[in-house]
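This document opens with one chain alone, in structure tokens, the form predicted alone.
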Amino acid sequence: MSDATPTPTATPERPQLPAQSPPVDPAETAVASNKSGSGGKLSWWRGDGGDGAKRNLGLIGVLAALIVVGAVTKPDLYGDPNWVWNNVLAILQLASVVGVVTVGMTFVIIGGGIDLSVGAIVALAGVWCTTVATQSYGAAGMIFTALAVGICVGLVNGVLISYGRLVPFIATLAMLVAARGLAASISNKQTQVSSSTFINDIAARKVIGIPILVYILGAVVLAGWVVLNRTTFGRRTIAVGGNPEAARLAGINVRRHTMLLYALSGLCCGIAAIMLTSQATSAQAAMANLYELDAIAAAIIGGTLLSGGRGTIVGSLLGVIIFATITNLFAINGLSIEAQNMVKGGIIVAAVLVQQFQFKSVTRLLARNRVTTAT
């Protein structure tokens, strides 16, 4: 018998699976696609990346139209250069407090939320920082208290919305009522006078002829612009607001990020509380009434989508200035506040209608034109 050597059987090779690519931040993808678009000098204007610039130019045109209206109705006042300069400073000072609140509101709305409690948070922070116990620690203690109260209340909103799964409208509406009630309880429904000279002088002092409140507004706007446009936090905010599920699959902690957005809004409210307390040299539970509506309206006018995913800090600032200019025009022409509120309401409705028309009609038309040009 011959020894039969078994023939080795060839084992089939396992197909090599392609390496799994790491998660990609959808905001990074959007930025890359904008950069790889048409590379002409006017690509920022013709492409989607230029939408913000076009809207801001439109808002500047609205401001110019309001100035023309003022010059026509009050030519004697607008003919005086000194009065015009002082009036510009008055408008900026009028817009400063609401402008700071609007920066935080813009982040929240871009992130897909809404905050109806900002006015109440400003009131609570203002009342808490002007109690006798807090004022005993001086100006530093008052500023720290206002900022801490704003951040803590904002975090409560964020936790209720992110981890409690409450609708932002309901959670912040409940906080609006609760914060107003707590402010009234702390102040015993009385006006609390600020005895800090440093705090009171913030609204009264000027540097190079410009009020300090305007500098604070500029610093907050600049910081907000940098965070939104030049940091990962800003890109993730846009991603979370545009598509939360895609952002989650890309590795973004949507819940934590949403919570931080409301904390940021609370921080802006704390800053606004110090500014408003300085203007009035006092604080009460009824202060900052309807600030939430002014902030939301300014953000919408500035091009921020209520559905989230898009918005600009510069546009929101222009929206605040437009509303402050309208208020100024009504005041110098002796018109009533009721008429002013009706005009504001009409502007908000018109802005929302323009947004819907732009994204349902104009975008499709531009897409067809691009396909036609490419072929």
Second form
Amino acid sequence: MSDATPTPTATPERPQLPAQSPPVDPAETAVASNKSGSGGKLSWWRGDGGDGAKRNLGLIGVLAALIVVGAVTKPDLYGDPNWVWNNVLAILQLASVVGVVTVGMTFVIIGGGIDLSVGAIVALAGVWCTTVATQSYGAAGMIFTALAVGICVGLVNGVLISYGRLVPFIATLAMLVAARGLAASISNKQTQVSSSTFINDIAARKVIGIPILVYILGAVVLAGWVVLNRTTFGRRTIAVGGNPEAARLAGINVRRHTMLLYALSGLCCGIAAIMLTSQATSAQAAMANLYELDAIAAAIIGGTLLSGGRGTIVGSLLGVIIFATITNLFAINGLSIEAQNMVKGGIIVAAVLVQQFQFKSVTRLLARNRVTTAT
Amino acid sequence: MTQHSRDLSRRRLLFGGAAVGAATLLTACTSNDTPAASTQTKAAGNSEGNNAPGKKVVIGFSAPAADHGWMGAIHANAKAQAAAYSDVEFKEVDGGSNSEAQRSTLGTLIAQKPDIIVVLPHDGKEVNAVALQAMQAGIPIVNLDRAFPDALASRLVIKGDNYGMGVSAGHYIGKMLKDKGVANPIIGEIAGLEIPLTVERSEGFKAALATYGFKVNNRRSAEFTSDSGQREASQLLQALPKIDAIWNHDDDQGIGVLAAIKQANRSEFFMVGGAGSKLAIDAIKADNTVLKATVTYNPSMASSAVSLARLVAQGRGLGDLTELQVPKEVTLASETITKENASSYDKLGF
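Show the other one: the form predicted together with its partner chain, since we just had the form predicted alone.
Next comes the full complex, this chain leading.
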């Protein structure tokens, strides 16, 4: 069974399941991850979920439908290929900051936790790297500060949760409040304008016609995909999220691993803070408002199981891009933010309903599969 | 104490109507008081009299947690103004992040019985009941900026003119475009957080533009923060390939709006800001961005509120007005700052 190498396109009706997914039996997953790095040929969008391909195809379908809606509602704009290309870039830029945060969030959720403090960490890291004192060290100092603050705050979350035994929801909720408070006091309640042209130019510059922020998003997504699907760290994350006790019995240091997951999320927030500061050429305590909800929603739409143990980076990326496309679509048509938020809410509910349905059918399939392999 | 009694005696004289001579004596150093104009009422309204120390008063202050420039300036201005008076003790309580939090801290403040309380509520409707309670307990309330629905809930309302702000922006844009001879202009609007004051601003803007036969083509609402301003502006620019004018409600979020405009490499239009921040005033003076004007909604109103609260608590009238007491309502005018007059607004920039 562990050598099963299904081709998703060949057997869509009754997919055989690879060994490491979905981790209904996490101990087995954990052991499998320790034994061999990869489970054979996985197509690029598969990630770890057995139904990942189907889901991601579904998300691409939703995206396509949204673009068709855009084209139908604004034929004059979509008639200009130059504009369409620019709009694709505008959507990707819109998705870039939340996208980076979502990669970290996906790891935390797959690992069985939740991080409500990401927006606040982005604000704190952004505000800290734009204080007058920090700016005097130049762009390198600002970037270092943002990353260091992100990682440190993430580590505090991680230590509280794994060693302090706080529920992730509570620990990160407390951090949400505290980090924004600290950000407000550091920024002296004012908008901190970045005077570093290097930082400000990150968002303004393009390389081969594509904005630098989009490259950063691409790099973070690629790194996240590699770590989740091709490293022991990734396999352990899935094992810890699926069943921490089984993971512990399999020899994984669950506490340390959990702590590192939050630090990873913090690092992503630090990167996002630099990107956002660059976009807005400034930072303030209220920035990155509600990013935690956007990131969680995108991860869930992308197929990450809120109870942990399953999820894909590509799915999360698609979730973020779908949200950005909706925002763009509403802006292009001059529709209100309220209507836009209602549509977003509807999409989240629909995605979770679909997920539950799919998950049930997958567990049924699994059960059937196991019976056949046992006999 | 001597100051106090001198002040009291002066007022008694004024009340008595035998003030012509007394007023001239007390205010002899104000050169523009001609003897003919130096009537009883004129003397009551002497501004130097307002600044002279009076009865010692405790002024309570509550405003939403400052998380962006304008609100930060509100807090800073109130504090600084209070510090300028030797007869004022300033007691600021945390206004929190929502009405619920503000109500509870206001309750604590009322229990300490200050002479007067200045409140900038999260939402006038939601804090109304607590203000009413304070008024009934004999503590006058100075309502700053966001009005209570109940007139009994405050002794004095001092606020900016949100509708008028939209009107000023609309007239500036309308007139500029009319002068340029643009027939069907494309006008964008980047509003702030969707709260009642934002809606009023947009209504004023719409009404003023309508007098020129113009309308808003696309309106996005940001959150008064620079990152949300950048986000909404980048989408607005994407939606409108050609624009003639943009009104951005708030200069703080305007930092992000200007960044988005620069990132999109657009400059075929001009922009009007809102509030009157130092950065905006400097940019208008330098005249090297699309920002050509900003309409004021100045946090200096917090300083004025503290000054007026002090006078109300001391039972004194307002300089240059003939009334013996401070008026019940003050609405600031929304002025338009352009390159021509920008330097005179330097001291108000925040």
